[in-house]
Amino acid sequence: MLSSNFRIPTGFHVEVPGDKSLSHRSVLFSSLASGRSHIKGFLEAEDPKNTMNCFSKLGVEFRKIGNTEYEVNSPGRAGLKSPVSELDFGNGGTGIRLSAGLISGLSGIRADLTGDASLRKRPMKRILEPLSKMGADIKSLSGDGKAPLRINGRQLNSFSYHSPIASAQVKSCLMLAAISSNVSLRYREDELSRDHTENILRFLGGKIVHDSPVEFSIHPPFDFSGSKFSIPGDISSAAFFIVFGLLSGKGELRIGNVGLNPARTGILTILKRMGGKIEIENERMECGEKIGDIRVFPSELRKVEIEAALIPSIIDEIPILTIAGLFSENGFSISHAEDLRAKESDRIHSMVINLRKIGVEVDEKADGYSFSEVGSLSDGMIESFMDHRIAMSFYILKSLLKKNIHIDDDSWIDTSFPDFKKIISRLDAANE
């Protein structure tokens, strides 16, 4: 199996950018709330900034007051207005899907929602169908269930929905639709997806009743006032350096102030099962979210079985987890991950194509892929497929092995982690 001689410099400390999921939601909830809000730790990357720009067109004022800090002034949901131009969410699937729900429930608001070429390829039927059943006037302008979307906001109906997929985006979309129309929602999923929206709702004083971990209801009134949002580091961004530290030959890596929401820590569970030495320190709660500091030590990894129940909690980390699999005894296998095909790229296809380019024999399946223990890799040109997580995953591999692995377009990294390449450069410089 592969191994690396990379050395982590003594005392090396990484601060990853703010959680992308929470950054999007801080914009949405501060826009729904009447009055002044404060956001600290906001991810100043393209995706959440696009969501912020879109809501400024709806009449919300965002003012930057410091590094990652913003003051928000909103008229509240009743005072939002129709934008005079289309709302462009760039590459942000979370931004467009959650915003579609919120805007659908705003009576009298008319808006067209769009994005870049990658976003316009992604499926929207998963939100269009339940929103329509809820009473929304929303349609795909392309006619194929994809963006651009046209919404004529109206008063929606109370709704009960059993989602066929465990998706935090679908769940949050419908929750925000109910909140903006001030109606009830009962929601059920078969596996627990991220619960950031539930946590923020509870933090703001909203009513949520759980019948089980995967079934709940929310009830009006949803009259929120301005609040203070503190956003921890994104564990999906931290995952790249957690894997980097585990696969390095020497040294210890520390990652501070990382969100540890139980619905997001599947990556830690799996890496520990694989033999990874990972320690959590300074655990605490902020704004309804668990956070802490992570210490990572070089470890020898082995293949483990990843059960279906864990897939929703690792769906964004599977590309970098695959890189860990290249260094694992007996290889790597992932299944039950059909939703990977509906991300920024078809990540099953993207990973398989790129692994084959560097000499890995990969067996592709409808819901995942697998490969046996890897002895060596060849040089190659990696296709990013307009996907930040694909690009970053192979950047990690390139640095660990010091091979001529090149990325065709790394600009997509800026959608979630603008300083990623700078941190990698610091590590590379310490090993020259």
The other form holds:
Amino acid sequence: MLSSNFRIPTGFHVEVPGDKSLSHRSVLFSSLASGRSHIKGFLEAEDPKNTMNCFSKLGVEFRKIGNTEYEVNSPGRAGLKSPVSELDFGNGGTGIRLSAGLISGLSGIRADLTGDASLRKRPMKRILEPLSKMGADIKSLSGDGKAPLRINGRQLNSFSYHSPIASAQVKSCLMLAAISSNVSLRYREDELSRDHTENILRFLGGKIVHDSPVEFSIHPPFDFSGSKFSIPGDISSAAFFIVFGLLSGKGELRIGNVGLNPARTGILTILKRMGGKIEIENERMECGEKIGDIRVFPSELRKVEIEAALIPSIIDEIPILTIAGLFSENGFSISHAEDLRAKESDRIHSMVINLRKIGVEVDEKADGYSFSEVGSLSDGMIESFMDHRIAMSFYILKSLLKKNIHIDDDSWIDTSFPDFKKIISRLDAANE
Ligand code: S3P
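Can you give me the structure for the form predicted together with shikimate-3-phosphate, which would complement the form predicted alone we have just seen?
What follows is the whole complex; the chain from before opens it.
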């Protein structure tokens, strides 16, 4: 079994940047609301900044008033205007899919939405089909169900949808389409995906009627006025340092002010089941979201079953969870995760290829992969596949083992966590 002798100074404190999902949503909801909003804790990274730039092209004014703080002035949903140039969402699937819903429901707005080479490969049929059924005029300009997307916004109809995938991006896309057209939506999914959009809607005074945890409806009017959005640290970014803390040989790591939405904390549930010593302190609520501080202690981990129902709540954390699996008794196995193939990269392929490069014998399946207990690793060159979470996961492995693992292009980290390498350098310096 692999082990690390990395020593973390006791009480080493990490602040992770603002939640990416909430940062995108703060831009979208402050754009829909009339008047002045205030955003605090915004993730200053490429993905949410691209979404912000796109909405400034629709006539919303974002003024930076401090580190991670913005004042927003919006004419409200009825006052948004057509952009004069393409809306470029870069690497951000959440940005383009949620915005596509919002813009589809805005009568008279015409826009082309696009992104980088990774985003232009990602499936958009999952939103194109239900949006079209709602009455939207949206099409894939490449003709293959992918971005660029052309939207002629119009009044949509009330809609009822049972989603074949547990995806918060699909759910939020349709919710935003209903909100911008001021019509009802009834939505059902088979497993609960992250419910940030529901929480923000409630926080802004909107009504959600739940028939079960996975089935709800929303009804107009959706006339929001400006509000104060406070964004906690991103648990998906914290996950890298939680795993780092657990796999270190000595010390204790604290991560302050992390979002603990129950639909996002599957990573904590699984790591604890694996034997991880993790404590939560100072639990509190802000803007309809649970937050708290996390303490992590070095732990011996073992393989556990990961059931299908937990997959939506760990969907972004599977790469770093796999790194924890390299240090686990009996190895690691993940199944029921076919949607990993539709992320910033095909994350099943990216993980399998990279693990093989450093000497791990991995079995690849359509919906996951597995390996038995790992004795040692070889040096190797990791391919990031234009995917921030692949780059960061292997970066953590490299630091823990102080091995010659190189990452071909770690600039992708900037899409979600620009200070990631600075925190690693602080840890490295404290360990010398
Ligand atoms: C997100 C939802 C998830 C997640 C993505 C962010 C969101 O995607 O992977 O990073 O903010 O709604 P899916 O809903 O497509 O699973």
